[in-house]
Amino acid sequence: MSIADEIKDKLAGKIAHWHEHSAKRIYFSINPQDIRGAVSFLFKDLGLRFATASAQDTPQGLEILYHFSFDETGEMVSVRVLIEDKKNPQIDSIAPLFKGAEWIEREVWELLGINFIGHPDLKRLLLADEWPENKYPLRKEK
């Protein structure tokens, strides 16, 4: 069974949108409350490696993409979540599952203001100490 088929089978009721950009590039969307279970499945059960995460402010909400690679085949899998509540954006941290997510979650928290629930050490990473609280440089505030 392919990686794509295993993901579709295991996460069938949680996938809101599926897109195969190419034979080795898959994107799928899930609800924010399902992130920890989905990435745990990719990492622990399928053996995918967490590469990084990226985030952006969109008109619909704050979007996070979690990127995973399957090094044996060169496949990349990206999990998309959209946090619609821009006033109190939060999501479960994936850092308790793999330490490699700690710094990127700190960066996203600092630059976009997304609170990662359960993060072991959510503190500033890039901005100067005198940067104002609750001001996020990558937010498209009106």
The other form holds:
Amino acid sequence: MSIADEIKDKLAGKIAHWHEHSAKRIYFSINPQDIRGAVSFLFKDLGLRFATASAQDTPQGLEILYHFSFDETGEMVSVRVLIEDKKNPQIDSIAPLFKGAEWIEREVWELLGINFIGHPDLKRLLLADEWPENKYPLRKEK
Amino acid sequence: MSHKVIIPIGPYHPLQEEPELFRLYVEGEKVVDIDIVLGYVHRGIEELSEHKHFDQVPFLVERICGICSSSHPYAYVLAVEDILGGEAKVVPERALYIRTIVDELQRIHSHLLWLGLAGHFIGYNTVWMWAWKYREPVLDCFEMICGNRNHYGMSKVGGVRRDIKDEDIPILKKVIDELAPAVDMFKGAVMDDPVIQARLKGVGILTRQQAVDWCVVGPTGRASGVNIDVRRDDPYGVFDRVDWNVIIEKDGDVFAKTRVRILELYESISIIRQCLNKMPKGEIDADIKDIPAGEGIGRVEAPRGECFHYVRSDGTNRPIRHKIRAPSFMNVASNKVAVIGGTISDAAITLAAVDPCYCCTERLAVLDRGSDKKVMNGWDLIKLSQEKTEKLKKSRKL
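Given the form predicted alone, corresponding form predicted in complex with its partner chain:
Full complex below, order starting with the chain above.
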């Protein structure tokens, strides 16, 4: 069974939108509250490697893409979530599942102000100490 | 742990990139904790990229790193070409070969650079001088092909900016041919040396499980038995059309990381040789004018591991989001396990083993746990590391 079929099978009912851009680029959307379960399945059960997460301010809300790599076939699986509440954006942290997610969540938190619930050490990674609180450089409203 | 920040001002070196502060917490000789502080050169390139048009971005991302300055623009153009349907569909054949050659020349110069510095850290200054001596002709090749020794300015969406001239090919072949015996010499001098083995074996171990947990990439992962290499897994350029091997080691220590890099030099030499022989004539640029709306992912195997770029376009002439993840972002974090439990004299080489840039170890500071006072700086640590090698040499009567 291909990795795409396994994901569709296991996460059936949770996937809101499925898009295969090409043979090696798969994108799917889920609800923010399902993220930890989905990531746990991809990382621990399927053995995908976490590449990084990319977050973005869109008119609909704050969007995060979690990029996973399946190195046996070279497929990239990107999980999309949309956090609509821009006033108080938050989502479960995936850092308790594996260490490799700690830094990128700190980066997303300081650059876009998304709060990662359950992150072991949510503090600044890149911004200077003098940077003002509650001002997020990658937010579009400035 | 105390929140007091102590920054060693002395070792700042404006010529090096990637400054970081590693705060080591020690008890006696033993490292019990480490704090990694980043952000000294955070230039906001992701945001800047949103203000450049698609053709300007390669020049910007090239400046992320002066060593991987082929990897970043290459990963970026792959991401944009992913929106257009993939590199293989868009880019002319000859350009794929030129991209591959430049990418592998970059790996050779980067691995030689690392080998030299690693030699210096453990007190083998001859290895340092040798490695950098053999790196020079490679940089000359870059100057010949691209006009620059660093910041090659080669990748553009749809092709490359400069062709490799016919008369340059014999010179390239000569440099590559002369490099192979030099690597033989390194292999013998470094890997068979009993003192180097004593210094590097069993030091700074990252187990396979830890490597998976920290999601490390490149030689750092391959030395711990993680079988990954973007060149094979998600081929770009012509890596799927030449014969080469992925180098995997099991031990996860500094010696394994050294072995991986030295053996990879042979593969790079072989890849370049094959490319020079097989390269067809033809166009080098597809002359792409418009980028449609969409999103794309590009990744290349930089000398330090997977370099990841994500680009989203809304159909205008600028990206609306450009996410960049350099390999060191994953690898440096894993020092948290590799350094803790070791001795201070092994810290410099362990931190250097993931191949961050030189200055990273320059910014080391050793703190006394009780008073939080700085007791050593980066140079002291390198000295300490070199002294350990001397002692080992004496004890073996070398």
